[in-house]
Each structure stands twice: as C-alpha cells, then as structure tokens.
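Only one chain is shown below, in structure tokens, and it's the form predicted alone.
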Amino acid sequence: MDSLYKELQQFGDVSLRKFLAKFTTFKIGGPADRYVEVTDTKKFTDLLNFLSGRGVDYFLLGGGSNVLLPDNGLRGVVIRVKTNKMTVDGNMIMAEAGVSFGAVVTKAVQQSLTGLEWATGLPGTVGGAVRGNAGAVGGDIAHSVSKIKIWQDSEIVELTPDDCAFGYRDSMFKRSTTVVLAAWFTLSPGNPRESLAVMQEILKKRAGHYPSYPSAGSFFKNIPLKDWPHPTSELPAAFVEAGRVPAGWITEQAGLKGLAVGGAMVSREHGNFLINHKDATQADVLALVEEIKAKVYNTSGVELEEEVQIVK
C-alpha cells in the first residue's frame, strides 16, 4: 500500500483500485487508481491544495451524470464530491458542490420558492450542475444562480454569474482548474402547488423521451438557429422560437434511433440519448459517436458536438 494512499485518509475515506462505472449514470468506466469520497468543503479544499501541491493529477466524480469516463479507468487520484450541506435564508438558497441538484429544486417547493422548476427532472449536483450551465425547457443556470464559491489556485474566492463566462451548457470552468465549492440561489416567493403543477407537467413531458437504460443525458449540444444550413421556414415553429434546432431532432431526421454499435445505441425513445445497451465499453460509444456524426453530417451538413464530457 503505498504512502500516497495513507495521507490521502486525512481528508475522506479512501479506496484502491475503485472501479467507476457504478457512479456514474451511463455504467462504463474502468478503476481509479486512488479514489477518495470528501463530505466536508473544509477538507475538500485542503486536499485540493494538497494533491496541487504535490503535483497529483485528479479528477473530480459529482453525481455521474453528463460524464464518459475511459475503459482502462483513470491514473491519479479520483475525487468523489459529497459535499451535502444546504441552507435557506429567506428566499436564498445555499448548496454545497456535492449536494443532488434536484434536492434543490425539492427544498425551492418546500420552502415555497420559485425559479427552480425548470430543473425539474435534472440528474447530476450542484457543483456539476454550475460547470456545464444545466438548463432544460427555456431555464439554465446562468439565470438561476446568483453567487458562487470556488478553489482556485489554493485561494477561496467568491464569483458572480457574470465572472464565470456562461454560454449555451458551458462556463469557464470547463476551460480551467477551478472548482465549484458551493452555489447561493436566489429565488422568488411562490405558491407551491402552482410549482408542483408546473413540475408534473415538465416530468409528464419527458416520461417518454427517458430511456431505462443507462446513459448520460442529451449527449449532443442542440444546433443554434443561426448555424441551421437549410432555410428556417422548414423547421417547427417551436424551433424558430426557442432559436435552436434538437440534436435529437436532427438525428432522428436522419433515422438513426436503434442505430448500435457494440453494446451502445441511438435511444428508440429519444435521438439525443445514447444508451448503455448491453454492457457497452467507451469504445463502444465513441465509435458510435463518430458514425453518428458522420451521417448527420452527410445527411444534413450539421456537425454535431458534444455536451458530454468525454474522459479519455
């Protein structure tokens, strides 16, 4: 057992070997070489400095979702964030990075507080959930947040919305090794079983589109109106308005639902899942991925991208 492995125990309980699959939504992923579960910021930022310090390269695991992690799994250390404290102070609500996004959202409706209903349904954390600028049904986080704590170089520091360069499912902390500690919502005052309405229509809306299979959410970005090569009369009205045509949209026009390679495949349900079908390695999907691509693109001129992140 070597030395790495016990001071890594100081900050949370600490695993050799763990394989990753199990924590994520899509199911692959192959063992971490060190893998440590926080549930305290205080001991998640010392370990951060830590491993910085040290010069260990690390990968942070929240909720699982939105995620593609290799076969062969990943070297270093693998930090699962469970951070889980929550507050309310007034109509702000405080997350910590590790707390399930959508206990939020449960806590909104709880405490009789509205804006948060667009998330309804959402997989994945808090701290997740701030880094790829979630947003479902005309709601994102850019609009929702209104103050985040991050690790940043060994210093804590605090950030408005206006810091952290969201755009359509992107910020800046995809592009560097800031990390998301914890996000402050301010809400307004509303009427819960007008919220619950609202959040039963949205899950009504999806229940056929989710597959029961494994995978990691809408895999593809959605097309902005502006990039559609076609004239815009022939797109659905709702696309025009909403200025971006579904990636799901896309690839079902070109018949790729059941489209399988390996043990992956194109959702029956929805075009913009790619499901875990039967035991499907990364290999599998990223092969996948690339004949998705290739006929969409052939088929429609469009290049797809991906919104998932892809750990190789």
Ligand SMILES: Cc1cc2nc3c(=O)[nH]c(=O)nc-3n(C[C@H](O)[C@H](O)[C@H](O)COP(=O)(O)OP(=O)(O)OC[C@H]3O[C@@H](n4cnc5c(N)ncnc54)[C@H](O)[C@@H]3O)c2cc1C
Second form
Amino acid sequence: MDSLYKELQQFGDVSLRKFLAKFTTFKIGGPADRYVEVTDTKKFTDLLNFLSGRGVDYFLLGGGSNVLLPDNGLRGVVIRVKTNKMTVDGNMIMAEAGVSFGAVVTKAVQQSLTGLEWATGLPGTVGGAVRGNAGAVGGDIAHSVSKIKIWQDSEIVELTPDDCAFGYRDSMFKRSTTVVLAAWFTLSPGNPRESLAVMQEILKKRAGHYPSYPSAGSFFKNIPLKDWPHPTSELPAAFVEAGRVPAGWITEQAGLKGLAVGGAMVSREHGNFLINHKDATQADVLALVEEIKAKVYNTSGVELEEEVQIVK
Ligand SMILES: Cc1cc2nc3c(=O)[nH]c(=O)nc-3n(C[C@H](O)[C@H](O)[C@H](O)COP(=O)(O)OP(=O)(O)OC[C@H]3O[C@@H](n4cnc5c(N)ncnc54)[C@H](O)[C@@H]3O)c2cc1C
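Alright, leaving the form predicted alone aside, put up the form predicted together with the named molecule.
Whole complex next, starting from this chain.
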C-alpha cells in the first residue's frame, strides 16, 4: 500500500481504484486512483489542507448528478463529500455540503417552512447545488441561500450570496478552487399542506418530463433571449416571457431527438437530456455533443454551452 493511501485514512474511508460510474447519475466514469469518503467537516478541511499542502490533485464529488466523468477515471484523489449535519434555528436551516438537497426540502416542510419547494426532486447535494446555482420552476439557490461557509487556500470564511457572483446556472465557484462547506437557507413560516400540494405538482411534472434512463440532467444551458439570433416574434410567447429559449426546444427543432452515438442518445422525451441508453462511455457522449452542437449551429446559428461539468 502506498504511503499516501495510509495517510489518507486519517480523514475518511479510503479505497484504491474505485470505479466512479455508480456514484454518478449518468453511470459513466472509470476508476479513481484514490477515493476518500468524508463525513466530518473538520476532517474534510484537514484533508483539503493536507492535499493542497502536498500539491496533490483532487476532485470533489457530491451526488454526481451534474458531471460527466472520464472513461479512464481520475488521477490524484477523489473526495466524496458526505458531510451530513443539518440544523434548524427558527426560520433558518443550516445544511452541510454533503446533505442531499431533497433532505433539506423535506426538513423545511417538516418545520412548516416555505421557500424551497422549487427544489423538489432536485438530485444531488447542497455543495453541488450551490456551486451550480441549481434552479427549477422559477426558484434557484441564489434567491434561497443567506450564507455560505467555504474553504479557500486553508482559510474557512463565511460569504454572502453577493460574494458568490451567482448567475444562471453559474457562480464564482465554477471559476475557482473554493469549496462549499455548508449553506444557510432563510425561509418563511408556511403551511405544510400547501407546500406538499406544490411539491406533488412539481414531482408529477418532473416524472412526466424527465427520461428514466441515466443522465446528468439538462445537458446544455438554455439560451438567453438576448443571444437568440432570430426575431423573437417567431418564438412561443412563453419563451419570450421567460427570457430564455429552452435548449431542448432548439435540439427538437433541429430534429435531434433520438440521435445516438454508441450508447449515448438525445432523449426522445426531452431534447436537452442526453441519456446513457446502453453502456455509454464519456467518448460516446462527447462525440454526440459535437454532433449536436454542429447541427444546431448549422440550423439555427446558436452555440450551445454545456451545463453539465465535463471532467477530463
Ligand atoms: C434527472 C436530473 C434532473 C435534474 N434537474 C435539475 C434541475 O431541475 N435544476 C438544476 O439546476 N439541476 C438539475 N440537475 C442537475 C444536478 O442535479 C444539479 O446540478 C445538482 O445541484 C448537482 O449536485 P451534485 O451534488 O450531484 O453535484 P456533482 O455532480 O457531484 O458535482 C457537480 C460539480 O460541483 C463540484 N462540487 C461538488 N461538491 C462541491 C462542494 N462541496 N464545493 C465545491 N464544488 C463542489 C464538483 O466537483 C463538480 O464540479 C438534474 C440532474 C438530473 C440527473
């Protein structure tokens, strides 16, 4: 056993050559040279200090619901973030980075708090959601979070939402090595019965809308109206109202539903979901992405941008 393996054991459960596919919703991804599961925030930050002090590369894996991992896996250390503390103080819920976002939504309703119903059915963890400014049905992290605790260069500090430069499926976390440790959500007193009714509606919509095959959710970002190269008068009114043209509609207009490369395919149910319909590899998905981008550009002059984090 190499010495790094032994040293890593002080921070969590360590495995060598752990296949990562099963830790992702896309079910794609080769082995991690070293894989560490952290469940305690102090050990998590100690591990980050240790690895950055040693100059060892690491990759953070939360729920694996917004990543496309490489077929040959990852070198260095994969840190599986499973920190799981959650506390309630009046209208405020604190959740550590590894807490599933579904558990935060459930906790809110149990505490008769409202404001997170939009995240019903959102896969993944708090850390991944904050980094990507996850959002749905008109809600998002940027408008729900009140404080974020982060690790940056061996420092632990608290940030405000403004400090995070949140944008559409974007934040400063995407352009830095800053690590989300925990987040606080300040909510309002609500009525659990009403919240549950809203959540059931959202779940019904999601069930009817999203394919059942493995995927990483919406693959491309929707196009802001300002970047749409054609007269908006030709667009469905709902898109103009929303200020965005859905990427799924654009691929559908280009006739791409069902387009496949190897085991990867554009879902027939949702034009912005790329699915793993049979033992897809990252190479299959990337080849499919290139084909989609070229065809969409040739038919509508739009350049699609990935929402999913492609890891190489
Ligand atoms: C069926 C399906 C439906 C989806 N629906 C939606 C939706 O409605 N709206 C939406 O916005 N998204 C949606 N997604 C995408 C995904 O669920 C979200 O992006 C989610 O917030 C990702 O969280 P995660 O923990 O799975 O992140 P991961 O996939 O594990 O990681 C994503 C990125 O965040 C980084 N990361 C992970 N933890 C941390 C941390 N603690 N600090 C800093 N960086 C970190 C990782 O290194 C990686 O770069 C969907 C996905 C699926 C599969």
